[in-house]
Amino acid sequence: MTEQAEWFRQLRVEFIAAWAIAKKDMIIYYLKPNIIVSGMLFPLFMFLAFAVGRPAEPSVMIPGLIAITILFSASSIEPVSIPIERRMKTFDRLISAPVSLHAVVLGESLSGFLYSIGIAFVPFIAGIVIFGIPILNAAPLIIGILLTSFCFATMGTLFASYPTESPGDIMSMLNVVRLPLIFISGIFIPIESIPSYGQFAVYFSPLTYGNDLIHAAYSGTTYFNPLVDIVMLIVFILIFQFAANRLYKKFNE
């Protein structure tokens, strides 16, 4: 055998692994209580206590909605599967596995990925069938909404990393972040009116680039240039993986 064949049998193997790791926490964590809280309700309330009053149109406030989402619901499986799996002493089994640490990561970040995507279509089918908000340009929001939700789903993986048994420690850690980012993002408040101290921020957020196209879907102009959009995007989940393989790593050796 090749060394070139080698390398994508491996490739192949790894990325079976990946699917196996996400297909048993969308099995075991789908439905779980916090999951559905955290992932799915908080977002929506929160959503609600700043949007409710507000004369923005809707055409404007489903696109934040469609964003908020993405950020809690990929950033929430992993801090709640992998703590409880340490707990169960499985989680070690799975870092012994004869695979490499790159599938396991990227395997925890595929469940929260896929979860993401099922969760964002409510905000969207609402969009669409309550308030009967056009899409001037499919290409942006199905990019945003993919680049966004394996970004954030990275992310969660990252802060899971951390060695506990408890999800409420990983989730009191991961709001410290995902809270800030809502406010720095365009989302409530448009980049252009955030006060000078506050517009250095906006550019190291991930949820601006990600609201930001998902936004260009249904009003048809961006912020950023929607290239620039989808390359600090790929710059952010690249920067997770690989400070999630690190940490990783030099927690479990």
Contents of the next structure:
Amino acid sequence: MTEQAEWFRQLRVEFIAAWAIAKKDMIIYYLKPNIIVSGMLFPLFMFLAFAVGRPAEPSVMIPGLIAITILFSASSIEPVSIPIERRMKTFDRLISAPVSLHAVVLGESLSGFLYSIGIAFVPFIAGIVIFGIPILNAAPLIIGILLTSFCFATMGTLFASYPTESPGDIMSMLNVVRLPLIFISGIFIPIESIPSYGQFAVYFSPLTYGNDLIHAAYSGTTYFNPLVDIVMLIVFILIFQFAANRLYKKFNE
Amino acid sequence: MTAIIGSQVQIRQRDFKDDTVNAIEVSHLTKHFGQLVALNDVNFSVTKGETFGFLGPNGAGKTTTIRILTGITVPTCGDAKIFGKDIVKETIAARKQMGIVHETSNIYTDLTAWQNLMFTAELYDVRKAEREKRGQDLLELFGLWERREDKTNGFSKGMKRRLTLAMGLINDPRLIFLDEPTSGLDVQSNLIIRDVIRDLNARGVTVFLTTHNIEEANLTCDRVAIINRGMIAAIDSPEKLKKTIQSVQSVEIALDPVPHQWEGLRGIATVSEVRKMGDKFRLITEDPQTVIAGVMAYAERHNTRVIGVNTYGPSLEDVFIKLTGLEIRHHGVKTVD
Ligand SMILES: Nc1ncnc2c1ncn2[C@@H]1O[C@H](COP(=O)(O)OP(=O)(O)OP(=O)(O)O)[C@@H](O)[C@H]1O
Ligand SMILES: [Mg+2]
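Return the form predicted in complex with the partner chain of this protein as a structure block, the form predicted alone having already been given.
Once more the chain from above appears, this time first in line as the rest of the complex follows.
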């Protein structure tokens, strides 16, 4: 076999393995109570805590709720599944399979990705059915949901690389990052109104770009150029993917 | 059991063509965990088709060796090749040829037996038709076919172990690592697993197993490496290992009545050690003839009768105690006698 054919063959094998890992996670973890709590209820309560009592329009609140839901649900599977797999030693199966760590990271992220897309439907449908909010532009909504979900799913896998057998350890580290993201991403506080000393942090939050795209579906306007949003989200995904790959490798030595 | 294996799992003689002679080649393997030296300059090779045993007490470095050979951990220095592929540099190519049975029965307890097997098959790129065929064969072989749709959290320890073995074999590997395949299992599970190992060996599959069960090593392995404190103390066939220590032959005697004070037995010429075993005594010696004469004289002096005498050659257990015991006493002096 030529080197190139061999390379493509292995690429296919990597995707099959990643998909197998994702399917396994879906069967095992989607219905676990702690995942339902952190993936569904947590974002809802977070949202209610900040949104109730504000004179905001549903057309502003719904995209915000979608973004927050994705932030929490996409990164809620792997921080639970990976420490449990370490404890049960099934993680050794994944890291001794004849595929690269990239396939393992991708597989783990895929389950969170699909989970959060499913959950993002809840606020999305609620917006249409309960509040009758029109969608002005479906493209940024779909792209925004897909990229944001994938980005935070990969972020969850990255955090889960920390070599612990207790999901709580990773959840608390993750919350140190996730909670502040809500305030620096233009969800409750428009980016223009964020005080100047916080302005630069806005650019380092993937949620900024995700929220900008999702918001555009409802308002028709974006803060950044939509292409910038897309490119930035892809950049974050790549950073998380490669950082995760490195860390899983490092912590096994 | 062998008949079942023969008819159900294809007993195809595996004919692997490549240039390498050795399935595993390990040179100067060393692994440090902080200050702790878990492996210290380990060298050995396993030829294709061989059943090779790694025998050592707890903490000897057996699992660490397997984790390095399967690319889960990287060695501090030294290298290891699997069918000529460097496990650090060509990890994936090396892993494609191997099956792994980890020390703990690491199955997904929220999945059924069948789901566990199919998941493993997908990780190893086994095509659908083949994985379903092999999956059924393996579950039947390991007596789990009736339980295939059950979640494995209700499985007994032995069933979990057997499923773990089935998962290790689903990709039809040419080399299988078994980390304590039978430890803590009942006789029935043990027999199934031993039969499978023999059958694999007959089909030309290379088997690398670790154990602290000496009898298991004696029964199943072509060659055994005795490892202690991260160092290899000896490598040879079980028979040859026994021969290297003629000094631990033994004479077992039964005396009637059993003397209360039996320390005098130690005084018999050439006896190096006396072990009381139930109502009998085992006298370790390099010269059984002299000991038997000495025992007769002892019986006469102490008004007791010798009602039974057996002599034993060295057992693998003796070799093991001798080698690992010496290691502990002399801190790292390698010696065979
Ligand atoms: N990840 C690790 N971190 C620190 N020390 C380790 C690690 N893994 C193994 N060790 C140490 O290395 C030594 C060898 O351990 P290893 O698990 O290889 O032993 P073993 O021969 O498999 O023992 P057992 O028969 O109990 O399974 C032990 O002292 C162990 O404590
Ligand atoms: Mg071990």
